[in-house]
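In structure tokens, the next block holds one chain alone, the form predicted alone.
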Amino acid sequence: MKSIKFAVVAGALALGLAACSGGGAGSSSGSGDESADPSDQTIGVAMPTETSERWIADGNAVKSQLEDAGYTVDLQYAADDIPTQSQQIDQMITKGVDLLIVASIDGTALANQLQAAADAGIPVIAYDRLINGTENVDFYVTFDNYNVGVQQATSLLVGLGLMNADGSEGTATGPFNVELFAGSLDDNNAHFFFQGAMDTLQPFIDDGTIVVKSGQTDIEQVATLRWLQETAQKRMEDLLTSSYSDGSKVDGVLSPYDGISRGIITALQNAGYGDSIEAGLPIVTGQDAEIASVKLINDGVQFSTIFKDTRKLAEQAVTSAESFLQGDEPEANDTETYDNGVKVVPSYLLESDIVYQDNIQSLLIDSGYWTEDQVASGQA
């Protein structure tokens, strides 16, 4: 029954972050010293790419906050190239950094580097993306990634009219044709996003309210390597050719990231769906509140995005780093969820928000994340 479905979705939406008891940082081999002067300590920060404004913002926020605290920072971007990131981290270890903060490109590709860090007594904090297959990751700072997926699916349901923004049942009945996109399979977060979204959408798929006309519902079928906009655009074009040449229309697209969303929207516009939702564009979700997509939401083109305030994530990374360097264990609020295949990594999870056209002002502008001029222009 619909009422059961909405109780489940609303319940998932209402779940907050529950603090877990006994949240230590695990067995860091770092030798923090309360008397150490931050000016004598260097922190290596490895970020995946500068092609996404989100990662540029993360890198700048981490670097500036660490420098404000007195630390020297070695910030490197790896151009989404795994060997480059491995080499950069090797060089940081060789130079003798006191701690590493790593946002990995491939969460399974850094075991050798992290072993070298452990051998050198260097604590490692995984930043937003979990590093898998190694015991030598000491802490993880991120958002509640499963709930991000729930929020993405919820915003899709709101856009289709199946749900209201307050979690109550909408007036639409469907059926609606929806296609699914996921992130890059080598990014651990992509799996959490997709699982949260599918757990939310599955009841609607099961009763026929939502129809995935392509039949592609497994993450391996819908993944987007490296989260690339061009790859997403090509897949959307192929879906339109293979599954919608009979005159049927796409009503909604689950997209896990704003860059992917823009590729999807370009394909749909090129196929004659119109320039806005009002003119016939399907409901398209997103993530990261990138300024180009915030403008699209403001203009009624993209329907929603998920706002993960990178300033807060950077602040938590800095707080955790300072704890290690002072010989303490960072505070964790989750010691159960993030199993990297070797150990459960103690984590600190932050909350995220759904951005719609009508709350851009309150969530993004009033908080100082973007200005009115930036939203209007679509440029940072």
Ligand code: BGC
Second form
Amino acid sequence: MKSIKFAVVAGALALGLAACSGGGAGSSSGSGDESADPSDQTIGVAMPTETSERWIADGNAVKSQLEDAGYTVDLQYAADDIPTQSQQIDQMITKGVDLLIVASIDGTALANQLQAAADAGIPVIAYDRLINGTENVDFYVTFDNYNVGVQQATSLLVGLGLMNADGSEGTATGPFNVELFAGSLDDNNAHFFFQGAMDTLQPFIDDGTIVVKSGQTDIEQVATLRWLQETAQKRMEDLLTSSYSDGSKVDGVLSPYDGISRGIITALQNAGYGDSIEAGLPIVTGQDAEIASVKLINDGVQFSTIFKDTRKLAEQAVTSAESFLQGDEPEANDTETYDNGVKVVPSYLLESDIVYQDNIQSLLIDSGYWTEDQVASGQA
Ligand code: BGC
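Provide the structure of the form predicted in complex with the ligand, given the form predicted alone shown above.
The next block holds the full complex; its first chain is the one shown before.
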């Protein structure tokens, strides 16, 4: 079964490549040379939004690494507006870019654009978020998104004392009241994060150690459209009113992204939970190691986040882009997981790390991701 699946993927990739190398070269300033000079080639980079720091870091890293390699870069942000992103990609195709790197807003909304890209022989790399419902996505660079969810839930268990950071059983017994949040349903990653988290939490829910008082455990009930902080804050306020006005307290919140975490924390602080975990705030998880949240972790307010090194993801995108532009096949390390509804997209997955207060130094400062001053001020 495995080998059949692999053969299908390899075949699809080979087809995609055959289509790309011919047309891609044809579209590169008319050079007609398959291994055209990078200085003749333009890469279109479509990013979702500048309201979240991680995408700014991703955009900057991809742009500067491509420019260092000699390419011209057309980098566009779409303010989380789906028609804007579609238009930006349309324009890139019309202008004749040689390759597209796309972090989608709605992973199901780009099939027309990607068909136009395929017709023009432009290879497409999905960046961090899978693009669904089209055969015209040639490669996917991302993190191990299921494992990100496992790590989020693990850090929640550690914060509650049910597990130790080394994975051994903790001394706490519960029961603990936990509420769950997920990301935007149109982002394929949100499903992977939630699945990984729920597979980890389910045994604790089943034996009553963790209680979800609201009863909201389906992704449709706990999702946060566009990952918005305000939307999460409002839902947390509503949960406190609907499920905790009997004097019971929330002990932990599974949050899939730092912006959502900050909305949740604000709601809890406004409801009198105190200013820090020590003063009574629940354990709140996160993702992305955004500087505002790293400061909160350092200050004992947010419990954890997941660090995904965007510099490494950018590097992987650039390496994969170069392979396509040289008529080669990018190296995949996963050819089974990411089925976009039409095909399994060959992928390169990177690993992520859980950040706690006591490893901010080793993970984020020593690696040069953030400086000590940035962590202290909470400003990038
Ligand atoms: C990314 C996360 C990010 C979220 C919100 C997801 O697709 O993988 O890193 O937190 O989008 O921007």
